[in-house]
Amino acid sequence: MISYDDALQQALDTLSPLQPKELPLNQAAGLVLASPAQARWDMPCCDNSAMDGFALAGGSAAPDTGFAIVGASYAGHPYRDEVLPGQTVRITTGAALPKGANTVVPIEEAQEEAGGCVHLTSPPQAGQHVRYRGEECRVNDILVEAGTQLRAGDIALLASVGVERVKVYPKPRVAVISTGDELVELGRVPGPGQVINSNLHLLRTRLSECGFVPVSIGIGADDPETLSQLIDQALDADAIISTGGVSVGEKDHVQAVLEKRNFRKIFWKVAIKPGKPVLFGMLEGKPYFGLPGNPAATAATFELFVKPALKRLAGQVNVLPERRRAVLNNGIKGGGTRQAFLWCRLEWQANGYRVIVSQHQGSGQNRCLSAANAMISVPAGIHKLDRGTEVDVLLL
């Protein structure tokens, strides 16, 4: 077996982003830009106000000064003749500067009195609540640099310049496909010996959640006929998650499938637990996860296997998840000579992290991942951890 680090080293250095592609930038949030987005003009593309108040040229401004309003500047509506001495326009915020005019005067700082004039109640300074062309950003600025997960803030700033279209890497399409005779579909009742495939609903959640697109293929039974149908139709997807059918077992098919179909290996078995049996490699140019059948070590193996390799196809710099340093609340047992994963809750109380472990952490157990936001990382070796240790979490 190979080690959580050198496993997860191995994935991510055989993968590549997608192939990118132009996306109108109303479709673009949440993706990664392939190419840097330039600005398509000045931004402000001329001088305007950031007052409601009056225009006019700051310099021949002094104290008790009367000045004639000549007309108004409103945003979107600008005064188009210029502004002469001992003139004043209103003007809005937002409102382009007239001609002739450097300075925005506040309305409370003007006393307007009858016949069209206005007073001014303290001496302004030349240029004061002005927003100058340009002073945000330039024509071809850089404003978002390649690689840049677009957000928000992102969208509404490339709009603002004029952005229609950027070069984004897709979301990856990933295919699950279920294996085991014991599945039955959600709606049904079990009988003896079987249960509902809960890995389908956990998998297809975590990876909308994560913005991948999940492609459900179906259940396949414990045949080698069957899986090598579904994996057929997964070959349209970018990706593909297999659960189940990964160990040596007499119904455990995944492997001999894949080998007739000129599958890459890269590792199988992972000294981690739970999810030892984890397998990796590349089928047709495509990542193929398969993954344990047993619902927390599904949810484990997707955690630290397959969101970091999705997140790479998509073309993200950071794919590793955050982690922080925690003390436990409760003592809890490691994994022997492996690696554990527990399934925890991480809170801030009072003047640091604190992380409450599950109690519910068994292979094959689905209330483990209910509450739980992070997982704690228990390095091999380490048999048990006591309350108020400090130990390394990682966020979900």
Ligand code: AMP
Given for the second form:
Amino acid sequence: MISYDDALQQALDTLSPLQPKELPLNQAAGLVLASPAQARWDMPCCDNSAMDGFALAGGSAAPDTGFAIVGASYAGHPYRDEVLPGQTVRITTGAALPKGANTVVPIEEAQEEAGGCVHLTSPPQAGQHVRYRGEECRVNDILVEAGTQLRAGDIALLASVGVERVKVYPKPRVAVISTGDELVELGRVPGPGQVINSNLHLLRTRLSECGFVPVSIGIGADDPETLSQLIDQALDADAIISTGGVSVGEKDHVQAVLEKRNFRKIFWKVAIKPGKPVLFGMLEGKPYFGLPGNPAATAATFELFVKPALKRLAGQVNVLPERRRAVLNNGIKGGGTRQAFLWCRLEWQANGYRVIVSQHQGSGQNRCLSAANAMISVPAGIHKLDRGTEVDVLLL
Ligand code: AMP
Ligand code: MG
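In place of the form predicted on its own, output the structure of the form predicted together with ligand AMP.
Everything in the complex follows now, all chains and molecules, and the chain you saw is the first one.
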């Protein structure tokens, strides 16, 4: 059986980012830039004041009467005339520095006299409290590089320099097919032997949380025809996930249905616990993930394979789960010959990270998923680890 690391690498090697498209900046949050974004003008676009105070020519001597206040430059309302030696204008933060002025004296260091004059408490340093044109950036400077996932700070920066549209990789649209005769949708009370299609809710929520677009295709009964019809519908999306029916039971039809189509299998069965029967390949140019149906296995294989692969489609550069080292709060069992992944809660406690491991690790349960924010990775070959051991933790 192939190892987790090798299987993931094979999946990533198979995939490349989706075709980039141009979008308005305000629709690009969370997306990855496909080409660098450049400033459309100098920033700031003119010399301006960093303080509320008085603008004057630095080094110009004050007459005995003090500097004569000849006007004002407010943010959004510049002073149009020239400030001559011995003169000053009131100025506010962000207001344009008038011609003739190159220095700002803060209000706190100026004394305004009756008669429209200002005395300074100390001589100003020429050029003080001025933000110079272009000191943040120059026109055409590259401000955000290709490959950057756009966050609020990037978007604010680009907005400030007039970037209205950006070239980005679109959000992958991901079809979710649920398989199983026993599944019913939320809203119905399951009869004997039936269960709610909870995996759909997990995947829909996780896909949205991770910045992808879920497309629910519905429940397929355990028969090849309906499954094949659902796959036809799913091919509209950029990637396809199915849950269940991927193992070796007589009702597991996913592989057989795919093999009748033009499916290029990359791997099936990985040495992990839970999630061993996970299947991955390409169907008509789209990545297809066949996830095992047990809820904890669906969730684990989503984190371990689907999420990194979809990040790849979305143009992200760092696609692997982020890791921490943390100390076990309770003893755990490993996966024997397989690499084990245990649902846990990672918490910062005084002097380091600790992991609290859910006592409900059964792969058929949802219980372990609730409140989990990470998975412990236990290498193959380890049968148990004691409380206090340091372990590798993958953040969700
Ligand atoms: P399978 O992988 O089809 O053999 O399913 C394994 C187990 O997972 C069975 O107990 C199924 O009832 C359960 N299961 C499969 N699909 C889902 C689903 N969408 N939601 C909740 N449980 C599921
Ligand atoms: Mg099934």
